[in-house]
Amino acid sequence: MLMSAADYRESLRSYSPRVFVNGRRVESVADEPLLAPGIAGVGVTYDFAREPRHEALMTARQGTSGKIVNRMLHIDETSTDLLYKLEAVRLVCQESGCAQRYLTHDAFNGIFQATKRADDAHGTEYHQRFIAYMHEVQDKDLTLGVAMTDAKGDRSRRPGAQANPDVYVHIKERRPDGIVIRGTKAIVTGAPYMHEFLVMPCRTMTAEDSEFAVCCAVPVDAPGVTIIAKPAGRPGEAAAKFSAKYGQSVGVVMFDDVFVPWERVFLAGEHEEGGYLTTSYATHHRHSCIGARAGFGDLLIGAGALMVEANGLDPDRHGHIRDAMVDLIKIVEGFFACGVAASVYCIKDQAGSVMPDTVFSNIGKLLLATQIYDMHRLASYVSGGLVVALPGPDEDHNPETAGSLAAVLAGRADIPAAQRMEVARLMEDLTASHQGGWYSTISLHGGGSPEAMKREIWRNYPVMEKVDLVERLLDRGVVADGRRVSKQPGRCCATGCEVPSVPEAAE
């Protein structure tokens, strides 16, 4: 079953999570106006999956049974499966800003991955269990929010050396029927309005971290836990063009003895499979990053392009403005190049599914969170102080003010000055209000910090294949065997360089 948006916004009745925002209990997710934006952003995936015009990058036909299922709950199979998805992923972010059910679709492949790891190694029966669940949410078309970045406490201690246990999720209690589980995940996006948590360890742990490594499904309203959120955008602020309307809202999720039974848990101590978990999520979820901000970036260059156009600036004849144009379009279609070589250059991992290239997939979200500050900039100068120097929308309406502004704000002579300001609001918004912010700052240290990614590239990147190269052509080897290199060593896609063809439609 494939859900409509309006079916998912009236699935979320069916819920009662213990939500509060700005201080307030919400007591209807689905009614509540400071939410409507992140509904409406996770509502994309719904309606685009059942649009015929993109029924092929929405829609995937599922391994494990055969039935089609939204992408963003699909296990990848093949390099194209990885393309498809990154497009996927650009398209809806080019229409919501973010619409974070991607989470989901990364959770689930690296969750896909670690249970049969673990199984291989310990002989337990996770992942079946899991490719249960996996498939009774692909059924339902649930949308799952990623519960995994823990509150940390002090940064310098180990999970089990914190003065407070609670500052990560934790098992605080085995029983025959299942688990109880303690603690605080502190960076949730969407939390209020998702049917259940992947609750999944964010760090590498040791032995005696062993408690902490613990993976499961929670639903949002089960026993003991508690959502404390942030509105979604900026809901009902007539400045807000682009964000009154789309938004995500980030909540802190505590679990205060939460009972989860076996056929729900994942993962249960399993320490270097919680590990692996923690770094296969972070590259699924990097690479698709990559296709969100890339979305990010296509309304940037949209808005700053219609900026140029309503200042009368003509790029053919402004170097200065077709530079930042071209600057920004390098920033943007630079980074996403990286997710296309993630793709294309994938990994088969032993439970099947496929892994995007590690190096390419942090390269490519190192650059988009280091600059996405310099799109904000190139956005900013290509459009002129109007952005931030406009008056308030209700100005426009002022009998005083309205006819004087109109006269003095347009710009080219067959551009109406209240065009160029709806342009000049939009583009505020997505630079210069807060959650222009909120887009930085999530583009920074969302999937990880930049320092985390660096690790993840000299981690794996082959550099002694180019000390390897070095010495032989120092020995004059290449030379004398008059052979070329033609592409770096080892490296070929998963399945032999071919364009991808088109997936099939749903039926």
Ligand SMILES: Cc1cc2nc3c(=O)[nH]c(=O)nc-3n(C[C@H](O)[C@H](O)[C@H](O)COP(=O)(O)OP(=O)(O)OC[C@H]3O[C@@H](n4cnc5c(N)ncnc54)[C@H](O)[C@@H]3O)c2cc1C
Given for the second form:
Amino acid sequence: MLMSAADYRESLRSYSPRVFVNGRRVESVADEPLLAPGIAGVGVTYDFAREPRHEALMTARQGTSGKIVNRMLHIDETSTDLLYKLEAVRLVCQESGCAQRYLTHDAFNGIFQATKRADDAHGTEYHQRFIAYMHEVQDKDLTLGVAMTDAKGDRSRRPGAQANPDVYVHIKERRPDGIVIRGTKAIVTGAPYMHEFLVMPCRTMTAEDSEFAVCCAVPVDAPGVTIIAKPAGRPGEAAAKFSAKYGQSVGVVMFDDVFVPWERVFLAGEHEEGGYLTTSYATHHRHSCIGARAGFGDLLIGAGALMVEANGLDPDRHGHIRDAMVDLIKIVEGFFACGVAASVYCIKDQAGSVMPDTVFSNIGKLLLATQIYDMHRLASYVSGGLVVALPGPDEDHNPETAGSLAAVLAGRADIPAAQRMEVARLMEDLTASHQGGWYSTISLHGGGSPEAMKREIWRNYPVMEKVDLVERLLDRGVVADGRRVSKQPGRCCATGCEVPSVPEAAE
Ligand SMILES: Cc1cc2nc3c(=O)[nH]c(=O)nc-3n(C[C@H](O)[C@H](O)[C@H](O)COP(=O)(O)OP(=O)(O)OC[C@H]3O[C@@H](n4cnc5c(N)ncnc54)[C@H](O)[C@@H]3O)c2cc1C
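Give me the form predicted together with the ligand now, not the form predicted on its own.
Every chain and every other molecule in the complex is listed next, the one we just looked at coming first.
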């Protein structure tokens, strides 16, 4: 059953989460004005999946069940799946800025891979258990929040060495019928209006930290769960042309001795697979982030072009304006191309699914993480200062000022001042409001801070192949064929699958 946006909103009524926003308990998430833009954003993923023109992108056949499911809940099996997912995320983020739900997709794909590895290594039964759970979620067409980023406390200390163990979610107790978890996930997009949370570890763990290597599903209203969230977007602000309608809330989620039955536990102490889950989720998610920010880039490109037009300028005649627009396009399509490459060069996983290429996914996300600030700069550059100087919408109806403002704030003669002001307000909303800052920060840190991407690029890039290439070209004969071993961790050959034995000469 594919729900509509209205069905999704209604479905939230059957949950009673403990939610606080702006210091106040929220009685009904579905009716809370401060959360409405977030619910509308997620709603786009529902309505678009039911529209015939978006069906190919927004739905997919789930291989393990044969059923048609929302693309945001699908396990990728081919390069085409990845390309379609990338395009689908771009599509829903063009409309909504951020639609959150691709996080469910990314978590599903990461858990699908990690549970298979855990079963192969430990003889556990997580994979089939997870598939059964996933089918249930797909059948009900639910939206799951990703509860991965722990509060983390002192960053220089490992989870088990923290003064307060509750800064990381961990297993407090193991029972015959399940586990009890405790701790805090600090940044969860859409937390108040999710159906459930997927709890996952946010870093690689050592054996001593194994009780922190936990992955499980928890209903948003499970006893012991508290959500303390910010408003979604800029609800109720007349000047917020975009984010009064669409924008995501982010919440702190506290797990205060929450019982999770075994049917919903997908890792419980397998620290190596926990680490694998963190990185595989990150690769899927960074790939999705590329699509998401390309959708946001589309908004900036369109709004920038409209501002230029309303200002009376023609990019074909004014080279610096055209250059700025081309730079903006180059950035957006440049990182999007990394997403396309990551889809094309995907890797088949032992679980039967595919994973986008790690290097291209991380480069694409790294590019957007830093170039989002250039995107804002370029959009501002072509628009002018009016975007922050424009009087608020109340002035539009002030009989003492409206007429004279309209007369002087018009640009091109055939474009009414009201139209120019509308685009200027949209541009302010996207780039210069606190919501504009939200888009910058999510681009920089969402899916991991830039250092995490740099590590993944260095860990996975076959530098030694390039070294070999140059050595062959130089014909130096420094080492005999097959004797040279890469110094990059886990990277002994083109596919990086085995740790090499120490060559005799080095012993
Ligand atoms: C808007 C938004 C939405 C998000 N949504 C979600 C979500 O839905 N679910 C989710 O799980 N997460 C979400 N995230 C969290 C995101 O994954 C994290 O922000 C990111 O992983 C960085 O973690 P942090 O914010 O705790 O920053 P920190 O880890 O505190 O990092 C801050 C800086 O310190 C550096 N640093 C941190 N630790 C160390 C160390 N040990 N040694 C050296 N340097 C260090 C980092 O490289 C970084 O530069 C979201 C983030 C944002 C901004």
